[in-house]
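For reference, the chain that follows is the form predicted alone, supplied as structure tokens.
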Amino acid sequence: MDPDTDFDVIVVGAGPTGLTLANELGLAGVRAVVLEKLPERTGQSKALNLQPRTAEMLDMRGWLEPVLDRAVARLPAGHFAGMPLAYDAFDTPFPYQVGIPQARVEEFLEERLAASGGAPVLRGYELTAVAQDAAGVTATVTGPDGPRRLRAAWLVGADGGRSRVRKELGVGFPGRDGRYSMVVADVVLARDAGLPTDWQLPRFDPSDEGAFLIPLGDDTYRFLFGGPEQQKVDRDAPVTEDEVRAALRPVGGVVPRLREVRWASRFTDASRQAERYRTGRVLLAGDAAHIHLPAGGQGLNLGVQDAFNLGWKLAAVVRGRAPEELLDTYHAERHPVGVGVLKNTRAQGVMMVPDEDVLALRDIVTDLVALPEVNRHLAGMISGLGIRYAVPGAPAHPLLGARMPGVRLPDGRGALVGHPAAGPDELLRPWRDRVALTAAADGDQDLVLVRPDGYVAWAGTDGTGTGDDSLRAALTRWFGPGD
């Protein structure tokens, strides 16, 4: 059986991470294909929110407005183990969480991919083997038409926490197994229970024994529950209606009546991260690279932001614009971000244990979180707005490595942002197919080189004279040699 060689990149997994990556590759004209083992979208809501930084990145591409059209609510705050976090302390047009089920995000991303003529999504194709050599990667899959081999220059595993790609590579996944088991379900409840009807942040109440009920609209609720009985159930055992019904707690003195279980799944507080995000021509993203307790609403956002970081870099390498070493910055930048999320979710897990000593600690931490400085620090962590990448070799500047709010990069190119009078048009000319010269909205005289993912790669007071060498070096490092 001869392999199909029509692709530059094979993306394994059609969740939010894989679909975001495929759209990013499509912006650069990269020939990609998405493989998904499920024959069709499940429609399961799963994750429920977009954090402010994810909203900024979607807006940067012009994709946020159609996503907002599918959203259910806007939540004006975040939370750390149920303790409110204010997002309005940041310079962002989106100081809130977008309440939207994951299924709707996936639906938009796949529709956009099809409308733009991007990567085809091949459903019902399960990866069974991966082999790579100096020239590319061969993926063996089983699909509706039987076994098949696909050949591409690169492959990205975005195939979830039990990633076959990661296992085929033999990449270590250190961390710890789950110590506490819970169930997540979308349920339809009768209206006669006096239940809240508007979306809201989860609250923590030790009397609930780890149960949370979050309204999603149309009598549908996200129900999370744990308890001693859950610790005795096998991780892969189906969740029964009787189990869900027994876990429902009284609301206003009345136990809600269960009408339907839309879907249900078991999860744990397992916390693991891939030792490396790149192995030769194969890379890992999303849950394939990290798993953690779904605390604070970070999981989907972490994966989508992985994809935004990786997409433009992989496209530049595929198109011969940048050396393969650019891909090493993907691990260097995103692995520490993953470490931070695993750390904060483990801390949140401890803070939600209904133990008297933990509750005493929680009372003290609640007082600390109310302090503006502490609240802002945690809000930056949970929202993604506090991410700042190290940029070795670049001149020091307050913006270096940070996100650039308000920048629009719909075509996936970078931008040199500054006052037109300060713009080094001649210096930039060899990179104009990859970097646009954009006037700053506030007339700031500083020049800021913004990467396609919206982060600052270089900043200075001008682009002339002594600034030429450092700006030219930054352009070459992030966008390849000039034409």
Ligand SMILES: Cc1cc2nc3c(=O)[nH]c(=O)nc-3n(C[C@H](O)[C@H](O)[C@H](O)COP(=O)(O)OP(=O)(O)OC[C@H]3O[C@@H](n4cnc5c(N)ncnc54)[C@H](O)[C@@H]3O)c2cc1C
Second form
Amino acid sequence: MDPDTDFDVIVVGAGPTGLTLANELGLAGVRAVVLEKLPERTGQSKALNLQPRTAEMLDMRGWLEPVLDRAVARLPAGHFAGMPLAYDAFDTPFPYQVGIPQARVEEFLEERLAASGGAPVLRGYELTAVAQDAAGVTATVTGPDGPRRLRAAWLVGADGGRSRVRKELGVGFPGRDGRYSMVVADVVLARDAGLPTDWQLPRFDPSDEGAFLIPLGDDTYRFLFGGPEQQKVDRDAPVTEDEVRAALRPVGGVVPRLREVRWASRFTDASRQAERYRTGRVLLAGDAAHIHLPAGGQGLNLGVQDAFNLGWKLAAVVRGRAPEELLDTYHAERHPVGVGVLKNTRAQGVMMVPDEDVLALRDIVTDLVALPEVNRHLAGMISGLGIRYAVPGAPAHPLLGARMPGVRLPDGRGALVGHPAAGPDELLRPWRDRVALTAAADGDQDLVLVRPDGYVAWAGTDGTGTGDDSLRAALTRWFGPGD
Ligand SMILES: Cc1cc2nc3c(=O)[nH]c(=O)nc-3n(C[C@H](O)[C@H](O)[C@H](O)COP(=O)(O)OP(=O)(O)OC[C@H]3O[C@@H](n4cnc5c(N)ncnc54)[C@H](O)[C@@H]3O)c2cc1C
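The structure above corresponds to the form predicted alone; please give the structure of the form predicted in complex with the named molecule next.
Full assembly next; the chain just shown is listed first.
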């Protein structure tokens, strides 16, 4: 590493994406720092759920239990534009959505980062410029003591939809602006009969202008609305208490009585994606790389999963274990996943337009979504369970590129899952610092090489013998040369 660098990696943004990435880098002993422009956490709830695949990934690291302790509810299903999706058709220990406000997920990630001696989170530090050369990246930062420069080998922009990093790089953000403007508010309501008390899937009723109340506990509710009034207001105009009160409509025959607006903000169905996730030594992740309607509850999950994909690869490059080209697989794998989410959120947006013709389409699609195969397809898309990465060069296998449910990778190393009788021990020895040997469940005959993010990089019945060098090749490709 360049002796002049202050850090291996600068992470810009302490949202769920930046904090997950910082934790991942910490597992590998990478010297990182997180810069966050806000002096303190806002406590805004924003996202309310973890999809099953995110739950699996947190569990793989042993982080799910403390997250569940902070959760509010479990939703037994997902939804596509309000049409229920069953997650129990998948082989997953978590066939449900974890109901948890985003602020609590961030709180956990930051506490874990501090407890593990990981990257410091510097609050009140705003990145204002980025420049890179062959040896590293220089970030100009305005902090409490004025401007300063920080130098690192790599920088990751996890700085949200209006990403300064993305703009500094000049990376295109094609897509379209929002067509509808909506308000999200956390409100405290007077306790009245008729108000919902349990979390539930958003229902679609064309007459209620998208207004929806989700109970968060302690008389606090997530209130979403976007009627004709909201379309006349500037996107950056503050939301007033009167605007929120006027939008509250009868629930169970009673108009909810507003006690307090905790926070409120506007959002739109704007849909854009960065044209490249890597520009030399700078990478983009989370909302900095993609924005879309929060339909189905996917944005936070997409960002956290970006971070799980990028973290171990960046750590391997920083530590000189893998060539820089490994980072190109981050774009190759995650950009298409983002394309899919943008596509399904746009489709959901159309399906929620209160128009007679859309209602006719919706009736037909509702019937289709009830068909098990269609339901499973959409559930795989929204939950993240259906993700399957292309793995060029490896022999075909039903598991290749798919997630490996139930695998534990607490220290961030990969794993070779198999029976000792299959004889992989000797072959694996030069990679044992990066890949653990894990016993397969009884009855599983195949050897499966699992990457640190829980996806299958190679699978086969042997791969260790003469004439089949494919396992060794996969180990080298994903984990670098053996010692
Ligand atoms: C109303 C609403 C409901 C949603 N519901 C869901 C849901 O149910 N499920 C779901 O999965 N997702 C949901 N989302 C989306 C989710 O909130 C986002 O996808 C998520 O916050 C993205 O996380 P991030 O870390 O990438 O970005 P952010 O959370 O935006 O974090 C970026 C951080 O970077 C900081 N930053 C910005 N610029 C700079 C700078 N120049 N220097 C230093 N720091 C900087 C910001 O202050 C911020 O803390 C919802 C979003 C909205 C608006």
